[in-house]
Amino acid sequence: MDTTPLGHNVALSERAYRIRRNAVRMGEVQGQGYIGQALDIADVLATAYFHAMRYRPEDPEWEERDRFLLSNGHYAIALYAALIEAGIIPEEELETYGSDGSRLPMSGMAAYTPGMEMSGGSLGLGLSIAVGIGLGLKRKNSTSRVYTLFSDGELDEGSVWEAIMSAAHWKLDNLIGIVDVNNQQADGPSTQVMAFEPLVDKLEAFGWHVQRINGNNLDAVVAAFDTARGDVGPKPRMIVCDTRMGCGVPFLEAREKNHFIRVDAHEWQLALDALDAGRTA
């Protein structure tokens, strides 16, 4: 299958579901991680492999495939947790997370992984790979597109600004960025660490096409999905991302210090009662 993966016989919010429990039970395996960032990020990513991107779940390398960038590494087990649903990376691996071994470290490392498309261990860097990959494509001539996902906090880098002002000087129309708006850092809240507002328009001045949204609402996450691979013009296109750590798991949310979340063994089962009850509710 090389077009939206799986079809559409199963509701998004059932992925979002399942990429959210399959996160909590990878990180019920070493009892900690960056488990609020997988549950925030949940629904862009079942939106991103289940109602936009190409891609073929037997054959990762495919060159048609649309490629999905994860420049924020520590997020990687919300990218396995995608990747075990898409089908790319066997269900039964997700028990040998983050030890030794495994294809599934705790940051995303391209070596090691099926559908991983860089190491993201430093940040900072994913845009700039996109702009690259995305400029290799043109050349080639390709419909492929570019998704890269980061997160504010590395809106302190300069090097994605600068990737930010190529991108849109290259017209780079195949490049659809997703920053995660979590507003959550190891230094403390993101706004307070470098400020970054008003972004949207510090964006559209560099030249982007830029949505707003609650990165938590299904709905509104595919209608920007939608409008970003549409004709906006010839112009590279972001979609600002704002979420809640933890989403669907009410006790992670509201936790003061969730960017790298310990979690007592007995609160594994009340985060996957939570996702539950969530689902049904």
Second form
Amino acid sequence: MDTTPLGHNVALSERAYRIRRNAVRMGEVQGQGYIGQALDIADVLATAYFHAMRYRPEDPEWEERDRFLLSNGHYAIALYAALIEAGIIPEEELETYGSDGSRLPMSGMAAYTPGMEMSGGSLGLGLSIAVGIGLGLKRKNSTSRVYTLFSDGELDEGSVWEAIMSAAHWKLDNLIGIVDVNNQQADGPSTQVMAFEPLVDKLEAFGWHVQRINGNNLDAVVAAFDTARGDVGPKPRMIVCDTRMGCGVPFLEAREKNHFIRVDAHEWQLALDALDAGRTA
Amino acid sequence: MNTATAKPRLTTSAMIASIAAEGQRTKPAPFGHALVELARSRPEVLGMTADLGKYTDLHIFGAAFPDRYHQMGMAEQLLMGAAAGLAHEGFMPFATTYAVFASRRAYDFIHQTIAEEDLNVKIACALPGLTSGYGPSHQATEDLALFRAMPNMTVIDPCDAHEIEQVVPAMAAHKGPVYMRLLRGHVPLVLDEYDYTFELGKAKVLRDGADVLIVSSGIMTMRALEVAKELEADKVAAAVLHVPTIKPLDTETILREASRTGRMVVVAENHTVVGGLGEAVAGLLLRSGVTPVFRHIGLPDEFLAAGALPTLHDRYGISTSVMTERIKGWL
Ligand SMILES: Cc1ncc(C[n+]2csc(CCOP(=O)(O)OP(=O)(O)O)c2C)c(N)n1
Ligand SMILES: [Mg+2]
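Show the form predicted together with the partner chain, please, because up to now only the form predicted on its own has appeared in this conversation.
Shown next: the complete complex, the earlier chain at its head.
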């Protein structure tokens, strides 16, 4: 697919709106789940799929595509929402999210879903795979990139830092890591569960090109993706995205932060209404 | 996709879901409460988790003893290595995570830092066997095989809340590493009606019967008791032998019960058919020259599907109704 040229963030905001809308509709199927995360990462996914990445919706395994790894498999609801918007998954299927026989399981798995490149329910695996894909693409003289989305909770896993050290060692300038710092993990705020700051300093010390942005500011996200895709030297690139859980639905943003939220039956429509109210297109 | 169906589709169980059937008697967080009780008289007891305190009922211990609770972050290898270090210094850490992450990600750490040193670390892990609809990443179908194969490790697969309450002090009374399969949240209450007490290393007959002997552990004992009731209606008398300690195995009781003539032996486990209770019992019987008609109910040697638990339990043959039908077919 041709990437949207720069300066068209209004169209991107419409993409982000529709990704959020798809996610909320999927959340309603289960009545609960990882809605806060889907809403916080929608702007990043809109930028990845409608500004930065090279892919063919009708051929998700096209050899020339950019790879997108969802390391935090529970964010599948968000990626499905983007894959639907990208035309890789038919929209009707969102009603099957997490249901028996569905191609859209609660936890993302490569074998189930077109466009899902890895199985990620066990956290901390994505960047290791990305190192291998990055090396493999270089071996094939491919110009494709490998993007890896992972979460601030995953920063706790030793395996993530093994991959971070390795990616710099192998000078993987075709690898773009995106970490969602929503300051939330299973037992509470990530910064309290395991102190990981100063994150930018750590990543730079490991040899990465690092940007830290407001992951819910589309212009900032687009600029960061452009920089990461530009010539910043023979290094892997990390975009640290500070995000707000529930972004776009004020009453969910205000709700006590939780990894797995329950939403009352009548609130789903209110969430859709809130998205409509914030729609800028 | 037929979206016009009126019946609500079964959806994947939620992260905090209970395995209790609707209307079943339950008790909340038996592990967390039992650990608090234990810790009152044992100052060396500590609680440790890898970002799953809330999902292993350890948060109850953390609230009662905040200064004896270590949140290690989502780092299962660190969790086990640090537990070994604390045990090295004379403490008794109870370390919790999901069974998949202890058995798969942290196995070498447990093997080398805990088991080889025979350290006093108690590992309690939620989502045993097929108790999550998230697919293979969360389905600990081979944890018993892995921990059985680890020297020095004691392995316990409790059935219900009543048993978990007794397992916790028994783990502490035993010197050395223990792996326990944990049921969390609203945990079914079954064995209190069977005049049952847990003893480490002991298998117990919960009901007698002349036609079939069901040998089971964990939630499969709950199922086996239901199956026995259903078979009774068909005039089939099924005995249930509950084997909560997978290692060391109560060879004496198993051999005694399996030697009773005329009874088919069915081992039922919430675990892959590879390397768990079924193969442990089969090996024991064969080595001892006891050869009853032997059948095995367990999860197939494959990556299991995602979906709603009742659907998956039917599909993989560990629901009460499917078990009952299969056993009837074997008679
Ligand atoms: C290796 C591993 N350990 C533990 C878990 C259980 N778990 C699932 S999500 C989660 C929190 C991870 O942090 P993050 O992705 O930042 O949480 P979120 O932002 O979605 O709340 C944990 C501990 C897991 N899936 N994988
Ligand atoms: Mg997070």
